[in-house]
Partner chain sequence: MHSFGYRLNGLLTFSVTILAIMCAIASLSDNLNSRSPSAEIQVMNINWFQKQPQANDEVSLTMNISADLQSLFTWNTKQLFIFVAAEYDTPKNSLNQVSLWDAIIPAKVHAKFWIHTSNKYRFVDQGKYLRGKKFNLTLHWHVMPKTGKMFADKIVLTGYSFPEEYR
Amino acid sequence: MGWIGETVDSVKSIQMRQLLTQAVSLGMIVTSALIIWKGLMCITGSESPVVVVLSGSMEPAFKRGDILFLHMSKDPIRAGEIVVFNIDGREIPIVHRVIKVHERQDTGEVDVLTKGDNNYGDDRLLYAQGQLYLQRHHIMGRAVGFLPYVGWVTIIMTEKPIIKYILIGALGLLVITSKD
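Form predicted alone: structure of the chain on its own:
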């Protein structure tokens, strides 16, 4: 009958106690991942300590599919730094370089203007209508490191959801049918 038949027979032979054990193990893995994520958020000071570069706007510095590690400190943001920011009304964060820093004389707050290294002009067209600069609350973090190409897994699963469902199904089947 082959591999599929053996898998179906294996699933049928699972005892209720073993199924519960596997479910608890899966729950512990998911919970551990969430704890690690929340811990990274506390350590880095960033709401998203790891992001994937989704476009080629930062080439040659970062390519599509690179993973960036972020950190957000109280230090002032300087021109030349690479930041990840959110725009009001958009879900997906953007990774670009700070090209201009504007300090308000009355409050001392710093506003920044960004641009993708591979883009022709600055990002004012990306900002909310009438917005000329980003304020500190828009900035999610500064890029402090990266892993090239590792983020392609995320991009592929986002662009081709069937692959994501196949992978989740296969992992779930593996957890259910494992004998340990």
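Please give the corresponding structure for the form predicted in complex with the partner chain, as opposed to the form predicted alone shown earlier.
Chain only, nothing else included.
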């Protein structure tokens, strides 16, 4: 019975070390992805440097599933820029174009009105109750570039969360069963 115990012990110890190594490599992958994301946030100056277009209100320029790269600088906001903003009380950011700018003489603060290219009317209906304009602090960034179709991955994972779980499960399985 002694040598069975020995074999079982040695097998267990090898498994343990392999498992720990794989857990550490998985941790490294996850943290480096996080570092890249946070680094992008610093470089672009925006809270979310990449957004996915969710609605068709900016067609035919941006279709659902495109991703936009954002950048926020101290430059004043001018008409024609495509901005991403958050409305108080809504969690999903909106990507529309600025059509009206009123900048104060004394303080330099701006009132901004936006509209989606494909919408008939301006965004006053989307703003909070009684809000006529957006201010600078509502705006998260300006769109400076875009890639088509890449955002569909995120849309599918958000709308059918089961696919997210399947993917993560498969990834975990792959990590555990791979020999190195």
